[in-house]
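Next up: just one chain, as structure tokens, the form predicted on its own.
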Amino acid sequence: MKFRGKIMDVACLNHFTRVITTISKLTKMCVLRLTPDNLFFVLSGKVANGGVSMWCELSQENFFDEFQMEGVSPEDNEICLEVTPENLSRALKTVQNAKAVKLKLTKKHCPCLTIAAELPTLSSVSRIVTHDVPVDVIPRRLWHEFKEPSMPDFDVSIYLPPLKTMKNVVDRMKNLSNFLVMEANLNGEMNLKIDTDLVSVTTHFKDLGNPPWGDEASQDRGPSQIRDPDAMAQTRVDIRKLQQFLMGQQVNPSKAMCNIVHERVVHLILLHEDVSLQYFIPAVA
């Protein structure tokens, strides 16, 4: 197994760092899947994670000037590593003004992702800073746990309001309740609601729009079963999980969407030219 990559463009380095920092806010540990064309950061929806799962996909050619890898075998040309994204984020943040940054899979006292950065200097002597980020190599037999999650057969798909606005609302609601109900319909309306013994609060968003697939593209319904546009689909979720997702956003997505499977799961999607991030929050009773 071999992997080495090189980033020379400062904008690409900054963007790559922002993506890793976003992921570090969502999870303490995740799996980095390396393939010849892509990098994937994956969190499988285990009970230990509170059932939350994540899938972030980056096209390597949009970030790396050089990218070489050899997987486990020619047939299984992939590498799967368990990483702590915060360690990766910290290392990258210290080299933001580097002339070039190299990432390499190395074997030190344990397997590591080694980040070597060539920093600007006033003299002719080059200055190299190296960070070794420990990783665990995931054996081939466990790879099936880290495949792309299938798109849930959602009831409603809707564009999200500005994430900053949504974050401010959720931050305030978190002081009142541990749980929040997200509901939306096919008329571009979304409500965030909390309901406790002491207080009921609802924030309404309208004219958000619905992605094209939200009408019936992903549904297996016949013409007679097409959903009433005003009918709300809703899911009750742990408010901290939603807050975590909104707090970590540094990707500045061009599109942010939400798919709701009634009383089962909230599927959040952020799209930005070269990055896609999916985040699944399960329902709570």
Given for the second form:
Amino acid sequence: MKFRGKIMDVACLNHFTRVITTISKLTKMCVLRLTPDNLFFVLSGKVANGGVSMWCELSQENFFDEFQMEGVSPEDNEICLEVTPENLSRALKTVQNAKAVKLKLTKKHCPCLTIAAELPTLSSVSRIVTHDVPVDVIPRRLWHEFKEPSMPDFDVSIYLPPLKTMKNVVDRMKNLSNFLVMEANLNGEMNLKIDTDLVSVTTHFKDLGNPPWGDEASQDRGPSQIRDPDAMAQTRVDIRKLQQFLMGQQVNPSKAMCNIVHERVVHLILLHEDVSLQYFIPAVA
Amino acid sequence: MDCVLEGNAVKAFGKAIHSLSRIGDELCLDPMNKGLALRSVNSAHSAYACFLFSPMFFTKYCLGPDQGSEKVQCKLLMKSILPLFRCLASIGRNVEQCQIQVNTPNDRVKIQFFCRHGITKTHNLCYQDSEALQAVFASHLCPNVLKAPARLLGDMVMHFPVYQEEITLSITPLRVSLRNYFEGANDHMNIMYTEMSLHPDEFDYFLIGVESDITFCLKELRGLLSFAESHCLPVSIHFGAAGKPVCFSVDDMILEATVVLSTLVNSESRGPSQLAETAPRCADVVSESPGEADCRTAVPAAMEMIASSQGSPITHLPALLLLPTCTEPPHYQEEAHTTPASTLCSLLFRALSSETGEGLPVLVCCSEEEESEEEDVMRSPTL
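Could you please show the structure of the form predicted in complex with the partner chain, as a counterpart to the form predicted on its own just displayed?
Complete assembly follows, chain above in first position.
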């Protein structure tokens, strides 16, 4: 198994660092899958993380000037590593002004992802900084747990309001309740509701717009099942999970949308030019 | 003592106190003829810092009639003085003048801030008399000397996380490198190893007498580094082999700051180090390591080594703290497993009175400036 990548452009390095910092805010540990064309950061939905799962896909050529990898075997040309994204984020944040940053899979005291940066200095010789981030290699028999999630059979798909606004609303609601209901319909309306013994608060968002695939999905179901555009699909989720997702966002996405499967799961999708992030929050009873 | 500071000097004074607060819980004010010294030492006696402000730093600097000759040392709690200088930005905006007076009769240090809009804030702090506390360190005897331009060290330590306790500095003729240090076989998954290396050209001055790896506490140094950076002062580093203390200093015309830190004797930076549960006597250490031909062994039985500041147990210290010099055997790495005492050698606080004599080996020797002053060793606190 081999992996070597080199980032030489400062904007790419910056963007890459911000993506990793976003991931580090969402989860303490995740799996990094390397293929010849992509990098994936995967969190599989286990009871331990409250059933939340995440899938983040980066196209390697948008970030790396050089990228070579050799997977476990020619048929399984992939590398799967368990890593603490915060370590990667910390290592990358300190080398933002580097001339070049190399990432390599190495074996030191344990398997490591080594980040080696060449920093500019006043003298002729560059300064070299190396960070060895320990990783755990995931064996092939567990790879099935980290497959790309399929698009759920959602009831409603809607574009999200500005994330900052949503975050402010959710932050205030968190003080009042542990659970929040997200509901939306095909008319571009979304409500965030909390309901406790003392108080209930609802924030209404209008004219959000619905992504086009929403129509195709309901057409597939046949004429008898065309969804009433005003009917709300809702899911009750743990408010902290939603807040964690909103807090971590460092970059404004080009598109942000949400698929709701009634009383099952909220599927949040953020699309940037070269990165896509999907986050699944399961419903709570 | 009565002194007055104005303008930016108040901020610099406050910054010095911030740096000293990283070292210990108590601050010693030592008014001397050559200036006002602020000193602090950590509880394990493995770190010492001193900021000496010359009389030119002050708008007015007067010693009382009973000072200068009879050392009046004021020991203040860091907790009482640090809050006065906590917010440097607001001091810079509001404080026009600061007056510090030490009144021996009533055991008070009076600090007055004369602020804008005619506001005067007066603080009376109680102090304890204490004996002079000073680490004497012979920088001129150190084989390795580096002088780093102001931002260099700050840029280097920035790569290490804030919670990083100890780092290892290695020097060879070709490069200087820093790496983080962890003791014990910890949970590997969480430890990120960081290393960086610099070319000798990056330093204003580079002198290597002996190749060495020294491991010392980074946290205690950060205060001085941030002070140096804010004043754009280069930092000088004097050190020798592992086990000997390392001295970081900055100076300009009107002030000098020094931080002396002890270093690990066994500075295998990546292997587990065994910090001894009890501090062994040097004589015992020497007999178990036959290769240490250089170790000066003429030590009286009263000596004990003091364990590191990083949470290892500290044994009771006798009134006179004289430390053995355990110079590194040439192949210390191979012998590490046989040497049980991989402890931090502490600093020396030595009584310069004549009874102790010159025959006793000490970890840090007299430096020339201190020879003229006779000071008693500060009684160490027992824990």
